[in-house]
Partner chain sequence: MATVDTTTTYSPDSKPVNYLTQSHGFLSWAMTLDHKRIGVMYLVATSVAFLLGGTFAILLRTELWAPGHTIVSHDTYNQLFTLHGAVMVFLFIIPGIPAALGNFMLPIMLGAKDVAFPRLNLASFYFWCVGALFFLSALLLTGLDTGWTFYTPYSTTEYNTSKDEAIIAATMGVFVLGFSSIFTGLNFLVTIHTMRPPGMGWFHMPLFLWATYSTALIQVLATPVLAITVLLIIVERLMGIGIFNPVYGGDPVLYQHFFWFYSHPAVYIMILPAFGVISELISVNCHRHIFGYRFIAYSSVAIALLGFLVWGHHMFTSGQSKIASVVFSAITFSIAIPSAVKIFNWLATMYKASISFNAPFLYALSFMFLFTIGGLTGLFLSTLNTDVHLHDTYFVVAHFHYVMVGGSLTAFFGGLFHWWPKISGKMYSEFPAKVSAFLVFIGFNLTFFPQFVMGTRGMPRRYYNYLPEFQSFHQWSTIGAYVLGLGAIVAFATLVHSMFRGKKAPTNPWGGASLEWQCPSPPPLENFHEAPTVGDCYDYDRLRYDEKTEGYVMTK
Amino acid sequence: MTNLSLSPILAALPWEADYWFPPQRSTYAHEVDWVYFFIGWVSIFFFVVIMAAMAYFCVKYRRRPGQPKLKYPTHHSGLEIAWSILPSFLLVYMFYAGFISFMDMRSMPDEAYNIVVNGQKWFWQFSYDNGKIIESGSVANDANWNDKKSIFAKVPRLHVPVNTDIVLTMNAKDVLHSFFIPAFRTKQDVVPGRYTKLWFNANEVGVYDVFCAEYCGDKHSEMLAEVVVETQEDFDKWYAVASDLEQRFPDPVKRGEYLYSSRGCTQCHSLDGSTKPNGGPSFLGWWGKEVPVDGQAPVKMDENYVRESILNPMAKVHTGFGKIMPAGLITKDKEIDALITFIRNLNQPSKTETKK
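Answer block, the chain by itself, in the form predicted in complex with the partner chain:
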């Protein structure tokens, strides 16, 4: 973007190896990298000069017995002014280079493909076209951290077409999070109570890591995701399939299961009767039973109760659990129906008929 770019020169230097950075996969990534290497080389230059002088003086002027005192200057205004002012020019240039590219990174393109990103403890949720597709999930509790495949097996995927301006409109449900894509060299805090935006244009097909970069509690390090950059064609194909849940999962139980695992319920609700720490009641065990509710008469767990619990979790709070369940995770009737079928089937497999 800047005309003053030193990037061609810097690119020719051997140091700009893949060793330092993740791959350079957004249109502005190279701006960040060359400024980084420019500062890097300036720093190395000054560091080497200072250390060399220090080492030289240490050897040359070490104390030796019987050595006469040397005459030395106690100050030299010209020199001191020079070394205060001359490096400033470099600093001004660093500032300028960073500024130009920052304005580029932070000014949203006019026409772009919009995706809504929600951050909450501890998963990301990507929503396309007002919830037509919602992708969410997080690292599985039993993931093997020595195996990248296993870590990323259940994380949500942000599908985007290559060479297209993408704008993410981001909001947090609970505390601060930060959306960080190292391969694109960008990050933006995701703040409750306001929308923050981030844009990028991925220039190569591939799959790239996403981290949460703002500390958000216990599973901060498990709040991972992936950006899947694909050709427009592949993206369209994915979109067509993903947006049609009924076609993707004709069986409502399967559809409910998909919703359960893709909308973040896994974080708090187990399927085996156990209670997750800081979570909610298991989906196994309560169906058809009387549920104790804070400050109200117990209610039977049936279709209506589940429906209300999802749409308005604070209406009846299951005694012994915190008021932590977020509203709005699932809002569409058909989806709620599928989820209810899934829960019912979990508890009473025989009584639910499943479409084969």
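All figures in this text were calculated on a predicted structure; none of them were measured in a lab. The term rigid core refers to the maximal set of C-alpha atoms that superpose within 1.5 Å between the two forms. Positions refer to the first chain, counted from 1. Compared with the form predicted alone:
- Remark: with the core as the superposition reference, the CA shift of Q67 between these two forms reaches 2 Å or more.
Can you return the structure of this protein in the form predicted alone rather than the form predicted in complex with the partner chain?
Chain alone follows, minus partners and molecules.
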């Protein structure tokens, strides 16, 4: 890791600003706040001094009736040099402090835990290095955290161990997004067609909010997530379970429901037969029926149609809906099978309805 961070003396100063900002929960959050408040208080100080001096001079040297007009003062080279040069030292220090802090935040640690982040309208996906986890959990029975209350419901969760360097390698699948964790004082644009990175080291166990800080469409405000910081022991337990969806959800219907909730299907597809604005057709009401397709003959909505629509969304686009679904959200056969089972089960009448 880089050694360019500010002096350790700064870390001992009382800059914990919970009354204004979220708690400082990363190793460099303190430096970010220190630079912010230093610039802020310097600006306030000079604003008060200059405004007070201006008010004083306006009153003291105001023109009074009957007094002759005074001569205009000439310039004072020494004074002009002083008020130009001396403040520049402050500006240079502000730049230095901000630059050192910025370089510390932008220099990726050599040995870190790597996680891939994908952003798209309008949700986040997290992929871990075991190749099995596409995202880290977004339903109420999320392992080890089912008793924790969240201000948001059913949002993706990025699980990380405490006191560990974490590097996020990020990419966007559609438009520009921005990954923002206020408690960690870190934000990075997520750009289509290229990879960007950020790193952090969370210093306290807890659940912290994630926002998209770049306007990306009409559901931008709903593009939420959480960072779950836990002990290494708890993280290892979660990781062992989360890496196997079949172990987490033995029932394929429940597994399919989890995939529906966690892979972005909720953004466009309803479960009650309604059509979401700028979304796609509902998962309810079409199973077994003929689906009108743009430029082609109608096709029956069955296992083959759903599978093809997941792997190649542009192959047979439902008439009346735009070509907005991205490919690659679900690629594994077992996961596709589970989602198909969930959709099929959703469209089957209940036993009560069958008896009637």
